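This document starts with one chain, in the form predicted on its own, laid out as C-alpha cells.
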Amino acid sequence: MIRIGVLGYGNLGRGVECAIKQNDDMELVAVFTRRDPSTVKILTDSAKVCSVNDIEAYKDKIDVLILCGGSATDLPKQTPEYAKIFNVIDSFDTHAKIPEHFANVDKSAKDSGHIALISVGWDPGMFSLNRVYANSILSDGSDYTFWGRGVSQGHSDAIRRIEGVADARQYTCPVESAVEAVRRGEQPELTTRQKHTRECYVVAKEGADLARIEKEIKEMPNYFADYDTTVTFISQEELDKNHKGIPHGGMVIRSGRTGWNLENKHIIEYSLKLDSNPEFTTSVLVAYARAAMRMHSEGMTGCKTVLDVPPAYLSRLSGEELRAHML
C-alpha cells in the first residue's frame, strides 16, 4: 500500500480523498491542515486529521504528500519546504514561473534524497505530455491549445473582489471559428481575442453600480481587457441554482504537414471535458503519486515533471499486463 498524506482539504483536497478511494493500492493516512483540525471533518474513517504543526511526525508513515494549496502563494513556499520531508506533489500551474519553481523545489528533493513532481494535472500536465508528443511526431506545424468551456476559478474571484459584487462565476469558452479553422488544417495565427472569450455571471450588491461594476470587468488588464468579454447580472439564487459546479476542459491540437513537398495534412487533438476540474485534477495527481512511490524505489532524487515519468509507472498494472492489455 502506499501510504498518502495530504495537505489542505478544499476542493483539491476533497478530490484525492475521492480519487484514493478508487486506488485499491494507496490509503489517506492523514489530512494536514492549517485550521483546528476538530472543525474539518473528512469522509474516510481511517485517517486523521491532523495540524500542520504536526507534520513532521509523520516523517516515516507517509510515503508520498500531495500538496493541494494554491500557485500563488503557498506551493512556492510549501513544496521544497516539505520536500525535505517527504516525496511531494504538487499543481502548480503558474506556467511563466515553473522553471523557477523547478530549481528551487529541486534543490531541496536532491539535498534530503526525495523525489518531487511538480505541475501535475490537466495543464500543465496531461496537455503538456500531449504538445510534447504531438509536435515530436509532427515536426512541421502549429500547437493551439483552447480552454473551455469551462470555470475559470482565479478569474471568477477577481469579479468578486470588484467593489459591489456579492459573487460571480466567470466562464472561458473557445471561439468556435478558430476551432475549426485549426481542425481543418488552416494553421491560421491567432491573437488572444481570437481564441477565447469570457462570460461572467454576477450578482450585485443591492444598489450598486451595474455600469461601473460592468466596465471595471471588461478594462480589467490581464484578465478580461484582451478578450471579448460579455457580463450577465442574475439573482444569487440564479446563480446557485445554474452555476455551482466546478466544469471545465478544453483541447490540444498540433497541425502538421508531411511528405517531401509537405503535401499531406495531418490533425493531431487531444480533449477533456471535464464535469469538476478539481476532482479530475487530483485523479492525475494520485496516478502521479503512485509514479513517485516507484521513482523513489529505484533510487531516484530531485524534482520531476510529468514530461519526466514512464507512462507506465502511472498504472496500477504490472508491465506484463500493459503489454497484454493495454499495448
Given for the second form:
Protein chains: 2
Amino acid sequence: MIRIGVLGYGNLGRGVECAIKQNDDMELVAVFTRRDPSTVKILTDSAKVCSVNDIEAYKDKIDVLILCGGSATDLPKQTPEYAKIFNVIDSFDTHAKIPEHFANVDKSAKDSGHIALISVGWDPGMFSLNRVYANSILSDGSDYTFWGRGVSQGHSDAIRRIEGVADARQYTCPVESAVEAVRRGEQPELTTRQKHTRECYVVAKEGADLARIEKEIKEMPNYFADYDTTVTFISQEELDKNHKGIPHGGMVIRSGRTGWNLENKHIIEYSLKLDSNPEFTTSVLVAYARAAMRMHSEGMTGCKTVLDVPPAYLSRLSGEELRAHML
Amino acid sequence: MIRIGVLGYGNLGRGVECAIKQNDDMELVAVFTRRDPSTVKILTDSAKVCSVNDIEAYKDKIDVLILCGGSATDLPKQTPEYAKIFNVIDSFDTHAKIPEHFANVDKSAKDSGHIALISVGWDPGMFSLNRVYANSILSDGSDYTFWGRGVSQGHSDAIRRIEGVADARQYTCPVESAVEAVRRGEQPELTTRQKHTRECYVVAKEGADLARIEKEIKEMPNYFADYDTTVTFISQEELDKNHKGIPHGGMVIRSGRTGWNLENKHIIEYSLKLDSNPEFTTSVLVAYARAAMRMHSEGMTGCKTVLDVPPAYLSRLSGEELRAHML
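Please supply the corresponding structure for the form predicted together with another copy of the chain (the preceding block corresponds to the form predicted on its own).
Full complex below, order starting with the chain above.
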C-alpha cells in the first residue's frame, strides 16, 4: 500500500481523494488543511483531517505528500518546504518559473534525501511529454498546442473583477479551421488570434452598463485584446445551470517531414477531452505518486519532472506483465 | 557524435539512413548487408557498405547498431547475437513473442554489458507507451486501438499468394462510426468486424477467374474472413500510379471515468497519420538510439523497451533546456 497525504482540500485535493479510491494499491492517510480541521468534511471515512501545523507528526506515516495548492503563492513555498520531510508531488503550472522552482525544490529534496516531482498534470505534464516525444521523433517539423474547449479559471476571474460583473465563466476555444489546416500537414504560421477564440458568459449586476462591461472585457490586455472574444450576458440561474462544470482539454500536434528530400509528411496528435479538469489533473498526480514511491525506493533523490520518469513506473503492472499485455 | 551502424538495407535500413541525416548529433558509419556489398547502393557518401561477415571489426567504431531485419526470422536470431558485440535496437513487432524475445536478448546483453532496446517503433512502441500512460492515469476505462487507413504488408502478401493474382495492395481502415462512438465516451464493445474494414486492390493475371479470387480473399481465415472486405480489380498501371506509397497510422484511445461516483468522462487519444510507415518507424528507432547511447554511458545493461526509457533521454536538449522550453 502506498500511503498518501494531501495538503489543501479544494478542487485538486478532492480530485486526489477520488483518484485514490480508484487505485487499490493506494490509501489516503490524511488531508492537511490551513483551515480549522473540524470545518473540513472529506469523503474518505478512513482518512483523517488534520491541521497543517501537525504535519510533521506524519513523517513516517506517509509515503508521498501531494501538494494541492496554487502555483502563484502556495507551491513556490510549500514544495521546497515539505520536500524536507516527505516525498512530494505538485502541479506547479507557471511555465516561465519552472526552472526557478525546480532549483529550489531540487536543493531541498537532495539535502533531505527525498524525491520531488513538480509540474505534474496535463499542461505542464502529459502535453509536455508529448511535445518531447514528438520533437525527438520528427526532427524537422512544427509544434502546435491548442487548448479547449474549456474553462479558464484565470480569465473567468479577470472578468469578475470588472465593475458591474456579478459572475462570469470564460471558455477558451481552438479555432477549428486552424486545427484542420495543421492536421492536413500545412504547417501554417498562426497568430494568437488565429489559434483560439474566447467565449465569455457574464452575469451583470442590476443596472450595470452592459456596453461598458463588454468593451472592458474585449480590450483587456493579455487576457482578451489579442483574441476574437464574444460576450454573452446571461442570468445567474442560467450560469449555474449550464456552466457549472470545469471541462477542459486540447491537443498537442507535431507536423513533420521525413525522407531523403523531406518528401513524406507525418502528423502526431495527442488530444484530451476532459469533463473535469481538476479530476484529470489529479488522476495524473496519483499515477506519478506511484512512480515517486518507486523512484524513492530505488534510492533516487532530488527534483524530477514527468520527462525523467520511465513510463513503466506509473503502472501497477510489473515489467513482465506490461511486456506481455501492453507492449 | 553518436556513431550508428545499420544491419539490413531494405525500407527500414533506408529509413534509418534518412532519419540520421535529420539529426546532426548522429553519424551513419556503415551499412551491413548479407548481399554482395558491391551491389548495394546507399545514399550517404561518407558511410561504408560492408558484408555482415565483417561486422565484428566495427566493434569499437559503432555506438549503436540498428537492426533492420524482419520479425519472423531475422530478429529472433540477430538481436541476441549482435547484443553480444554492440548496443542494439530493433523493431521486433510480433506482440505474442515479445516476452520470449526479451528473455533471449536480455541474457545476451547482460552477459556482454550492452544495452538492447527491443520492439521500438509505433506499434509496438509509441502506441504501447500511450496505452500504459492512459491506463495508469484513468484506472476505470476501456482501451481502443484502431489502425489505418494504411497498407498492411502481410495482408497484401497473402493476396499475392492466391493463384491468378499478379499484384495486390491491402488497406486496413478503421470504421469511422466506431471511432466516433468511442470518442463520444460511449465505451462500446466492438467485434473485429465492427472496428476495421479491409480494402483490397488486386491486379489479376490475364484470364484469371476474378470471382474465384474475390471469394478466396473474402473467405481467407484470420486475414479477411472476420472483416467486411472489398475487392477491387485494377490494372498494374493503376496500382503503380495510385498505390505505391506505404502510408499508415491509427489511434490509441482510452475512454475513462473519474469522480467519487465516476460521474465525469475523459477521453485520451493519441493518433498518427503517416505518409511512410517505414520512415516513421525508423525515426522512432533513431531517437531511441540516442537514448540507448545515454543509458549505456550511465552503466545500464540488459534488454529494455520503450516503457523503461525516460522521455528526456530521446531528446538532444539538456534537462535544463527541456524544462525551460518544452515542459
